[in-house]
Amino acid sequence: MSAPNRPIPAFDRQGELSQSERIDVAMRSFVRDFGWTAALHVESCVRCGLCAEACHFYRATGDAKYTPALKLEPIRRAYFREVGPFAPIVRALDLVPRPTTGDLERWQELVYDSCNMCGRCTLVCPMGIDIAELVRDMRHGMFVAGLVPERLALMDRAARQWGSTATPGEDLPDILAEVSERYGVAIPCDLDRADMLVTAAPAELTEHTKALAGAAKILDRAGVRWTMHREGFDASNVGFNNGDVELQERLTRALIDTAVKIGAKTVLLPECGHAYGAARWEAGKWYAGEVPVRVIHMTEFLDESLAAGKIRVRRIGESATFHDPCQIVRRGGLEAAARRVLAALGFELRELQDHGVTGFCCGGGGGVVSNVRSAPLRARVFEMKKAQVEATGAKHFVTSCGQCRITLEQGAKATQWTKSPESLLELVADNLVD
């Protein structure tokens, strides 16, 4: 007999504290992670609402609770209860309310399910406030109070026992031979010395392997003495998105020490958005801000290999449209090397109505893709990126992210839509010329 359909809860715990310890945990981590910087945003919100016409969750569905600067209410009250100049006072005739157990586990929704730390709002906020920067610091009070959603903190466990999501690094090397065979393309693994050290992305260990043996096929050509290695190989850093800035710190030392290891001078990050946020911008954390070694996306190496004629492709001569990844493209500022690389390619670039630093997220990033609670969420999303591609009348639909791509996919799959997402990595390594 099968079991009976059950609503998703709209929350989940982790650990054995009580209610009224998640709500001290949370709240002493909000203030915690507050620093002038935060201070300031907080009091600087005029509640204009330009963020929520930037958001795309509020512009799919209409919802008010989807306003970005609404997501920050727990912050808010933590800084005008804890920190802000009069707090004493707040507290004393409970001016600002503590939150309750339900307050956290309705905000859990807010911050991991219709929030991808795209950084849209962030843009277009007039007083400067970094949204998406303070979502960040709720998702660490979040995580520690033990209230992530459960698939995210089920990943955060795999993460923190084998150092992937996807696979211990004892496997790492039967899995980049089996690649090695079905594309005929060798992986070299666990070198003792090399100039690049090449990292992936979970879906590139497990369903996107042509990435991986397209990526080789590159690094070869343009005559690189590259390795991968098991002791730091997945870069995608569920630990950056979860809020578990210890997980995050671990996972980040864990490449850049690896290439430090084997005496490699740069780190290869893979199409993957996230990754370049953990790994590019926010090494300087673990490293005093010296980071050892250059940190550079799959995006800048083909840049920069078309430019210096290391690799050369085949003019396609159709007409294409491109999704940008928010992490890569508007909080990382690859936008022109992206467009470089498809006028390598040949396309005719038709541009969404919204693109480059203003372009709307995929609806995935941030761990959303991941969260099976939010997929009615991100399916009314997808809706107006595909009416978007459509409008362009393009060929071909081109991303440089592989969990844009996975979300993208699982959008068209979803609906029947014929267009599928193709990866950038994968257009140049299947265009190469001597």
Contents of the next structure:
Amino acid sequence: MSAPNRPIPAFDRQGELSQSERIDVAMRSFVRDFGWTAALHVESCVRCGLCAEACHFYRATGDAKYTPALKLEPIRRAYFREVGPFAPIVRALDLVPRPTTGDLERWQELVYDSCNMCGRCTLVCPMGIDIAELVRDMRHGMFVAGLVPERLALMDRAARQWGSTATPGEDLPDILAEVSERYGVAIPCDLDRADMLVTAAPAELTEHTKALAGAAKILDRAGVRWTMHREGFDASNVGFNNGDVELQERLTRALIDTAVKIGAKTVLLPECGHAYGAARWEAGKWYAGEVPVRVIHMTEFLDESLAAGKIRVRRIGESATFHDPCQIVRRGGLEAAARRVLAALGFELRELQDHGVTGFCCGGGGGVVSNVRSAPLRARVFEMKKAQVEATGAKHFVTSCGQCRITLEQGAKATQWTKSPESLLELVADNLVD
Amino acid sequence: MTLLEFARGPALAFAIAVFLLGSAWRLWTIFRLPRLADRSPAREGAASPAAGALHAIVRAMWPRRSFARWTHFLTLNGYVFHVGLAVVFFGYAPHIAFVRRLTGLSWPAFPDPVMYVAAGVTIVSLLFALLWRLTDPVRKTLSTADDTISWTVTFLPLLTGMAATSEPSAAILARDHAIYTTALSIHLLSAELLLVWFPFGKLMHAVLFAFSRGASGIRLSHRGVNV
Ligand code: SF4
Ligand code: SF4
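What's the form predicted together with its partner chain like, now that we've got the form predicted on its own?
Full complex below, order starting with the chain above.
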């Protein structure tokens, strides 16, 4: 496979490793991550290129360098040189070249700026290759090699220090007190005992505080004994996105261990896709036996509470379309749950042309929304989503992930689009009835 | 030893040995790696891993509606040459006779005209696949030497086979010895080349596709994703 034949785009470096050390540590990490599934997926690619059509970055630009299979090139090389069936021969004859630092720098753009790890490409791949997961493995290697976009590295440092990218834990009680006062709803913090540990996405502690207040309203109405806690409150796992496995473990443990400490049986995740990916599907990596608590997404909680009659909502009776957040639907399995909540709200659902498991990513997932460098690319992806939303003619544009909302809000602002994505949680909170 | 004796004897034995041992080795090197089992609790009501794998294997046989028409067209072209190759190999009477000599197994053959059409269509379809690979920017960017080699070793037996077929099957089979020995030897050797290359390149997807699709099927069905 050929390297993208372009000038090297802006790339960032962290740490003091020499060129060759960066390659060594990246290669070691790539190699370490190979189990059956990853090996099968690297081995079975037939380079048919069908995955290009599934990827919004390719679709929006028509540039072949965004072909999903190409994003995996360095890890593919690492596999065939170090792990694969004929590795010694491949190495001896240099049949597959060893990646250079130049390659890794070039691929920084492909795996961090132009992949949301959304998994849409897997659906079209005739070999069923899970490219999103391999991109994550690549990010592990890139992270240890200190080749992460600086903005994401900055967030990583904040999260390592504070346990959150938004605020240090000590400030949480004050922030919650302000939100309580502003919306007139109590938000318990640091209770010694509770049945449910409620967590937030960073934006809910800053610009999306209404979502947090809405959650509080619904939890109270459902009669849940809950609390937030300064020792584990930010569920958006930046380690999961960046490829910082150590941080991913630390952030996951902060949530689950805090829940165990206060006797909670459930950790409630906010409207955040990657929080779900990290805590629901990957917490098992860090707990030898079973994950000691149930981990659920806000959409599941809304769905279950409505089904059990613990909360009731007014039927809005207008038309709506729904953006399926990738980590919650295509990678998380909550397609039907979100639609049941929309139905309870009495929406006439007008599906996007591509919806459910085949819905397009908003373009911001996997930390891309925080990566300033990729803003022009995101804007082009946004145009695709905007066109699909407009084609439905629906009055409301709803989603269940705060990160998607931020990405879509940015797109709307840049294009003076009057439609603003609404939160499913906030719609439920605003329409609660006794 | 004549060229035909060589092609039918040591060369064939060598090719089959490389094919079997190489493929087994390649599979073993994959499955000796750690399993990295998914330890998250499965979604309530999720399909069993076997059902998830099977569903994914079957589902990936045809692209979803939401993918563009040319994806469907390329998939169709893929089917044409895959099925065409299978028909040509398994349906042609002299091939069946060849397999019977080796293994004692045999089955009914297709009539010769069907075979000629199948071979012709397969050749056109493979040429189209090559053209697409050489001209389309996505495929050009992805291509490696393996693609050229794999295409060539797949195409050669078809071409040499056509060259070796100058009589109806019945006439060929009626004789107890081959008369166009050079053409036949070259045809056999080209097929042996394909067998020898099989374990080293992407032709191995003929075996790996089920495992690869199945692995994603297990991962996603565990999460209750309805793919
Ligand atoms: S669709 Fe699958 S097999 Fe084809 S190039 Fe992409 S990853 Fe490889
Ligand atoms: S995971 Fe999504 S963003 Fe990444 S290559 Fe595949 S389709 Fe594109």
